[in-house]
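Presented as structure tokens, the chain that follows is alone, the form predicted on its own.
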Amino acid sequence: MAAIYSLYIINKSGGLIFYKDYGSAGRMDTNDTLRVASLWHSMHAISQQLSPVLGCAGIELLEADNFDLHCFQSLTGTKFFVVCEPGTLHMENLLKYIYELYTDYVLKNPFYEMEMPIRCELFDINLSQAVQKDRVALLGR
């Protein structure tokens, strides 16, 4: 079974701009993925406002019985989150690396329009390699 179930990238206004399924048992249709992204964006924003800690960046980890959800928010408000097996370690590092791939291959692409869905072959290739490398590292432990 894969350690990572799925990856979502949400723009600063809450729109789903990228989704990749990595073999989760219960595949979702397009409407469900949009709902999950919208729900997470809303929960993240509410948690920032309700937190008693000043300067709170929102929810970074949501632990459930059947999955963990790790989130990284960039300074521009773009959110990257993975749904993975419970107890999966080092997802923060993977999310930061995915953000680096995003900045290198998507934002520097002259044909990419900000806040629009990501359609970049180099990003897809390097993302697949990063996730595969992460899976191999997890199996080696």
The other form holds:
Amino acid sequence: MAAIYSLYIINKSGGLIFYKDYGSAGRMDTNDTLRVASLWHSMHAISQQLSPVLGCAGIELLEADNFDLHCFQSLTGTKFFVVCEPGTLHMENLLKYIYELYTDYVLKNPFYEMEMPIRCELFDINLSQAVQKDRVALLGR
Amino acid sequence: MAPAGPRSGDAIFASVERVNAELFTLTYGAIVRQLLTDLEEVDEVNKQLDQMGYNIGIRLVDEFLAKSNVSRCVDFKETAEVIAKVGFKMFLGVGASVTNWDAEGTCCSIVLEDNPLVDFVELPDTCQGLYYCNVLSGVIRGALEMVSVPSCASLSLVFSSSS
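Can I get the form predicted in complex with its partner chain as well, since the one above is the form predicted on its own?
Next comes the full complex, this chain leading.
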């Protein structure tokens, strides 16, 4: 079963608001994660301009030798992307599900400030469950 | 796998947990009464209700997008239709219709068939000029701002309660 290496959530200005790594592959220190987040934000924006297809919403999948990067951008500009083993399935569904968890446990928390780093325990708990059950639950989605 | 299409407001409303409507009406009424007591000026209360609605709207819009699966609207007409048919249905459980379009298509009225906020409410004469449901226009303003629809400052929906 293919594995997820890490999950990033970036706000509409490109700042990293959430980072979680799963497993030792691709683990990075805080500065590097911030760099990756801003880099991805800019590349995503540039790709929308470069795309030969009209109405392009930006990069959805980046495939490399050692990893795949799946990205989901909501209409509000928040991006969720996951770095995983090449060939991992159901990542789009996982990202949509994480978006739903975000709208529930982060946005409905009145003490969460918009666009700020996410420090919501309920979100962490539910996210771990989702990523673990990922292999089983998503196959049935 | 083909991407899922947009879901109807009815379907989403049926699938979420619901609360007693009278509790909702009473809670909102308590908020408005408390604001009137604290602020005394009807205009101030209107502003506060709009601000509260704005804070709700900026958070609500992601929930709306996640559950309803709508794609980006092409023009303001479509936006208004989606708000009325899907948005109000999904969150308040009531249908709404869009009327009164102006010539340029930049201004319209969204009319709620049956507004749960104003059940049992009668505005006294001392509160003339109070936009009792101003929170709703704040919600729409906040939500539209997050998806980059520039809303004009005159987005004030006036709901006449008790009529």
